[in-house]
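One chain comes next, on its own, written as structure tokens: the form predicted on its own.
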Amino acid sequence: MKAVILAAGEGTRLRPFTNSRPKVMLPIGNRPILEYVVHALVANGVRDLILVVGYKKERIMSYFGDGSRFGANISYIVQDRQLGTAHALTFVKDLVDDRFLVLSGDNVIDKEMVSTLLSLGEGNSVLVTESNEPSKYGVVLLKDDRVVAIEEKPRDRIGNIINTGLYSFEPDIIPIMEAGVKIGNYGITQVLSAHLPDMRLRAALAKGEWDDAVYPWDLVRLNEIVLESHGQAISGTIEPGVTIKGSVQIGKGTRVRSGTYIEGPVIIGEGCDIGPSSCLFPSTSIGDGVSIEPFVAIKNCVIMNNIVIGAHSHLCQSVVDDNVRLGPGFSCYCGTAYVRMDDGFHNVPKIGCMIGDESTTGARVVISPGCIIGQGCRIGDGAKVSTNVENRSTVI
């Protein structure tokens, strides 16, 4: 059986982390939130695998190559023009000719969610699952098993059960998506809705792990889930004094130093130089190339590759994007907050900041909850900052 994911789009809602990369590269636990869907493929002996990329395609093709390091024969398609994902599935027309299965690579997922869907048997079906939050997702009306309606991010509550993207599909559907895209309809839940009146789609309640990141503050909440499942492996250098408790990875090249406390569940890459005398507490993902300077305090954090963080920092329920530098002093703590995105304003809970790839801040800087720095910024010495801070500005 063959796999095809879809891992074309950007992700635009979760700028400024998806400046540099596609959504499905996102670290998600020190592994691109695109990996959890291989694995959970291969796991269940679906190895030939078909990604159809687009947007910055190369991270993608890079990292995962012909597959094999994964287990898997990795294919690519191009979409030049990401149009939607009813768009991406023409584009495989000629490379499947029996049941195949469809995902999206920006979600996490585990092999039970795979499994689920093989066992769906033939005919053309979808996983459905149930959400707090079903405005951000597409709306799924059954009548027993058979999918009557799709509402696409409907601003009325109209129920809680929700469209995972993952579907088990038969050969037949391309045409069908086909003649959708000619008149405009991009999107494959835009097609299944113009053919359920005349079509049997199964729905199936989905069984495992499904999560997927919408805003930047999301990858703080599914790092956490991820953490959750990681055991212990420790490499690097661990000078005397250390104190580590539950499940803690160090990566190798890493040193982590005299004095400082780590409390899984805790990932540290490779080649990191941590403390002395720094804490690390639960759920924190440390990426590779990092140093964290003496009498640092991070928790729930997602902190990236190649970054530095200044002594008597300290940081909570915020992200860190890769080559980022945070001058010593540097402070974020995490609260309630009203975040302001392009579609609007979002109550949000425990959150600290989000900052973009090659930002710097000077000494004693003091970020508010809910703060969006953009990429390449510079904020100096002493300051204050307490609403977003769009890409390459400079706060003095």
The other form holds:
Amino acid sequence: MKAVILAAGEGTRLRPFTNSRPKVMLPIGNRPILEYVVHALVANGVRDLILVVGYKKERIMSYFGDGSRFGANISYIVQDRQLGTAHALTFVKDLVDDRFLVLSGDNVIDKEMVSTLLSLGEGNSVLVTESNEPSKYGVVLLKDDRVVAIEEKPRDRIGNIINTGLYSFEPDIIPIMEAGVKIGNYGITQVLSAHLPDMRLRAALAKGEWDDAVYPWDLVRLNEIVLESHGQAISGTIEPGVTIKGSVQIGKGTRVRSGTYIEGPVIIGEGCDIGPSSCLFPSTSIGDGVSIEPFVAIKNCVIMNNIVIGAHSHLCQSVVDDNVRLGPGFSCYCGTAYVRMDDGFHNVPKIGCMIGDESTTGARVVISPGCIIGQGCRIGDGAKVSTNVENRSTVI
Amino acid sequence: MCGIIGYTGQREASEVILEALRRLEYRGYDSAGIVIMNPELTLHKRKGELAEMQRTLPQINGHVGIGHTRWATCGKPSNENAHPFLDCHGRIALVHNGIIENYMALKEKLQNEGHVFTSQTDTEVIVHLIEKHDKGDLHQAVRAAVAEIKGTYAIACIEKGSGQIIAARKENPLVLGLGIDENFVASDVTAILSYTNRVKYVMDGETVVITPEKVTIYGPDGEMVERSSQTVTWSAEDAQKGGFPHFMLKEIFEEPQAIHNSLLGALDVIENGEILPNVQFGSIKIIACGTSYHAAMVGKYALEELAKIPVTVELASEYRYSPGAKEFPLVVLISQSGETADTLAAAREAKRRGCKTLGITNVIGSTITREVDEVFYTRAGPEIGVAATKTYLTQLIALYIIAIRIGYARRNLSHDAMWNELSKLRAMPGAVQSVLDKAFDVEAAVDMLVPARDVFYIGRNINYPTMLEGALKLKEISYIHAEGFAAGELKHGPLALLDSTTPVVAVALTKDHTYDKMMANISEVAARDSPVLAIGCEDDKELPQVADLVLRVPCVDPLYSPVVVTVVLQLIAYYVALKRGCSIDKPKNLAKSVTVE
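Now show the form predicted together with the partner chain, given that the preceding structure was the form predicted on its own.
Let us now look at the entire complex, which starts with that chain.
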């Protein structure tokens, strides 16, 4: 069986982290979200994968290649204009001649999800799940196991069953999608909604892990969830006098220097330089090529790649993008905050800061909870930042 | 330079050999051929790309065979000159990579003895020599034949009615692949990686008997040689294009990861002296060919600045024949493949002169690793596109690491300064990624170069060799005549060649102390009406006033700027070739690793 993975979107609500990569390539536990989807499929014997790519597609192609590193055969379809998911499906017309799966590449799923989907048998069907925040998603109204309506991001609470974006389709769905796209319905749910009266779309309740990063702070939560199931694997050089507790993974070429204290779950990538005498607490992911200088404390953070964290820094519940350089004494404490996004304010109970690609801070910079620092910002020595900072701004 | 493959086992040999030849095509592609035993030795060979041979190939069933993809050295590309070659009676078939120097004399002798030749190649003498010596033991016949030839070779041959392959090597790469009830022999690991990752390397002067059950290696004096197998960690899919239209573009987009990989050992080298534990030498000489030579020139600037040690750079093909001054520099040899014939000869020459040698190569277990005292592996992964891209950048990274190591060990760099430099180096994967994120700006900007007959590349300081490399890339894949110049040299002659039909690619980086001089050179060029495509820093506001188009790179320390500037130059060459409709991964007349002298 073939699976079509939709991976063309940018993920604008996850800016600044999607400025330089598509949403599917956001790292959770040091692996792109899309890799979890690929793994879930391969674990169920679904190896022929068609990736629909678009926004920053080279990031995906150079990571996944032809898929054999992951046990899959991956081919790529380029959707140059990301009009929507239904539009994306019209591209696979000549590639599927049997029942096929459609998945979004930007949800963290496990293999149970795919086996549920596979067990549904013939006909068009969709996996649904219960959610505490249905207004972020497409809410599905059911009559027995039949979908009668799908309402995208409803303002009013009309139900708590939501669409996971995992479908099992027969090839006859493609002409329906094509017809929908012709009249300007570019999303799969839009097209399906319009056809629900005269088509049979079954829904099945998802068993298994399904989670979605909608806003930047979700990365911290997702990271916490996936690190739960990580085992122990230590390579690199661990100097004498390092304490390691719980499940900790350390990549090759990484050096952990004396006096460092690591309490898992923590994952550290390749070629990092940690300490001496720094502390890493649960649940933290540190990417590749990261330097953490002496006397740094990091708690529950997603630290991406090629980052320098200056001596005596403190980070908590935060997300730091590639190539960021934090000067000595950087501090970001955590608390409840109203975070300003393009679509309004969000009350986030436990949050540190979010720092975009290539930003730098001078010495002793303090950032208040919930602030988003854009891409390529320069924050001067001693600055205290308590609002969001636009891309490429300078704060003195 | 050619690719050879041999298979003996249970599979359909033609399928294995075609697959392997496809992966060896980068070694040569002007003709290809195959021999399968079924039970006659059935031969099929064609001039042109492998696809042409494959298209015309009839169904030949059999489980033993050899194949060849050719890059002509002796005898022009033609059906007759394609390998494999058979002896007079069609009992022995042979493929060869290398050059036989005394083939004229041998050929004449063999012809007088009644052997009939069908081609102009040097290779054909080997198969007739084997025929002459064959008294029922093919292995002994091969040993007797290679004893008579002068030159270089990697050969594989089979004999009618036998499931064994006999292989031999001298100064050309040869690797054995070990399977279960099947074995392989090939010029390069990538050829056989889809079937096995357990390999044994064959050394100079050795011969090998390969059967489906086992491989037996014999030393130069005929004694059996024990050699343990190695496991290759590359996988065959690394050699696939994975969604990219060309290997070259794929490999350019792999650069951040490749740089990351070559940085992995940096701390062990710099802090712990894992290589160069001893830095007691008065000077350094870097020796290389082609693209690696340009890396060497960049390395000179880096070493002189960070280690304050005098550095000279020489072409391998010149050094090996040079008179040799009385000096004992550390000799650094750079070869991506580790098989470059001239560089290997230079390594031997340096040792003969009593110098300590350090090799920089991408290929684990390659010949150069056995010729030098110490090795730095660039870990860029396999590169299939003939134009070197990611392997060049990782050579630069290797040289920077070595420069910081020597600077630190010789106390020219304090601990803090070493830390600073290392930290700048660690920022390179991100800096390169940000150039790649804007690759499409480059695609749009190259239109001014596409119709050109000649293009000038100018730069100063550490980006002078960078521009030589940029010009080489354009020459290699777009077939436009391109020349790199030190910008200060323009006024000493080349300026006379400039007019409105000769575009100039220039690099001027604001943080570089030669920036003002470069701006003056660009104005000088613009005054001759030459269109200027400039590469400048993100924040540069003056450059657009003198150049027609500006491509931006991150403002990194000028010492490390060749890393980011080169990526732009590679993309320029790629998109120009693409727009001119050139065969990007396989430019005419060029081969990936040059094992001829």
